[in-house]
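A single chain comes next, written as structure tokens; it is the form predicted on its own.
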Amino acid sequence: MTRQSPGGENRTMIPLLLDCDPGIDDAVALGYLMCQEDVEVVGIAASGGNVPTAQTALNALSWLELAGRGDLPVHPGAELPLAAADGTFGAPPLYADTTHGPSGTGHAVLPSPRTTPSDISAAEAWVDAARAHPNELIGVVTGPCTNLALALELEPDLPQLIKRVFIMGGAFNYRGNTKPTTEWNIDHDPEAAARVFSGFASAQHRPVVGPIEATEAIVMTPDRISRILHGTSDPQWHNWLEHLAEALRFYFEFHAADGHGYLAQLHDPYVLAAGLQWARNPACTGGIPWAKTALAAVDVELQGSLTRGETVADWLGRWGAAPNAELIRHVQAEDFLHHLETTLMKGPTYDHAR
């Protein structure tokens, strides 16, 4: 679709829906998104994951308003994972307060937003956006897949309506960051991820999945966030980045306590950026930007007493199933980090944001 820019020229716009659970690296992804001049953000869906749904919606509203984008709708997602909601598993969901802080914003204290969440649920927002932008919408999921799975129930033709879905999640033949073999986003709602992998097997473009064995190479350091802070000249954006730096300070401390060093693994911004770069040139023979990928049939373990939530790729074709996902196996981390740094340093174009 096209839209007229502030200068009067017509610009091809990318319609995008971001389903996130802010969360510190989700906040970095939101900041990156605010800096994109050719993206029509049709909505932000808030999922429970890093913190409960009500808090992720509040965090999204606060980060957006602080960035001058309080006009963007934030759609509240389901309060519980699918299996908890239907009583299959009685245990309450776990949240990542030790990783992201009790409120999901680390050490950052965000101003209370003046806006409130939309009356339209996250699942309904997925369906509405796909119907409004058939075969144009880019969907990015940086939290659990709960909302997208519920949207599939509302509209089974969703895989044919969305241009492509990009998902941050999973650990394929790799140690987990939740249980020994599971990654947080998938482990929080395994049933939802399984439904999405199955449902989108019929999509024209296979979902792109960024698992932790690839995305943990995207490392933010104190030096890099300091360069970003000192490289921006817009006072409003500098204020946003100062809050982000405080959030990241908590993330640095967590990673140091976990044995990784005083740094922060930023899983979510890469998956969002790869989706946008692919959308700008889907016919590119280079494939997914900054990445080496592989096609595989994938599924999620739902029963194992030790492995529930583990993502499994059938590399040898033993299932006899066609590939239903494109998995990111390696990321050119420094190239992407340079791109992320320069993008955040540039900041949003505020007159375009309105």
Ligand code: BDR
Second form
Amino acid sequence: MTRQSPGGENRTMIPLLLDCDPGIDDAVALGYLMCQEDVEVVGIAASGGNVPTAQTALNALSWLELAGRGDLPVHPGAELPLAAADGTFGAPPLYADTTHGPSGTGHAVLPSPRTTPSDISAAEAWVDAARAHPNELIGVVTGPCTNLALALELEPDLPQLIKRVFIMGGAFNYRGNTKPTTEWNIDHDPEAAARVFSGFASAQHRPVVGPIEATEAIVMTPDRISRILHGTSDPQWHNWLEHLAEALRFYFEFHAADGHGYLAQLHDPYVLAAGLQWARNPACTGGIPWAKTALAAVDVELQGSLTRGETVADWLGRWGAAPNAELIRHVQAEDFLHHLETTLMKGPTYDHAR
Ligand code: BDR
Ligand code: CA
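Mind sharing the form predicted together with the ligand? What's above is the form predicted on its own.
Below, the chain from earlier opens the complete complex, with every other chain and molecule after it.
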């Protein structure tokens, strides 16, 4: 679709919906998104995950407004994971305040947004966006899959309408970061992830799934964020990055306390970037940029008293099921980090004269 980009030129724009739970690495993803000139952000969906839904919606609005994009709609997601909402699994959801801080923004104190969340729910926003951009929309999920699963209920043809879905989540044959074998986003709402994996099995392009065994290699360091800060000249973007650096300081401290060193694993921005790069060139050899991938039939364990929420890939084909996901197995982290650094340093295009 050819549209005018913020720079004024006619460009083919990529329609994108980001479903996120900011969250510090989600905030990096939002920042990366603000720097893209050929993307039409159709909407931001907020899901509960790192902090409750009302707070992730507020955080998304604040990060966007601070970047000068208070015009973008933020759609509030479901308040509870599916099984908590329908009473089939009674435990209240866990939130990640030790990882992302009580407000989900680490040490950053963001200005209160002047805008409010949209009246259109996140699930409806998925459906509206897919119908408005049939076979063009790129959907990226960097939080739990709750909203996308609910959207599938509203519009069972969603997998045929969306061009491709990119999901950050899972730990396949790998130790978890939440329970011994589970990853945070999937663990938060296992039923939603299971429904999305099975629902999108009929999609033209299989969902791309970025699990932690791949994304943990992408580490932000104090040196790198300081280089990004010093390399940017626009005052508004510099201010945005200063807030991000304060958020990251908390993330560094968490990772240090968790035994990883004074750094921060950035899971979310890679999955967004992979989606955008793929959308720009779906036919490229090598498939997903900066990555080695493998196709597999995948599912989520919903019962196990020790393993509920574990993602399982049937590498040996024992289920006799066709692959329903393309799993990221390895990321060329240095190459991607270099790209992330130069992108964030460049920043969005602002027209301060307007
Ligand atoms: C995922 O969990 C969240 O804490 C992060 O934002 C990321 O989406 C990593 O397991
Ligand atoms: Ca996230």
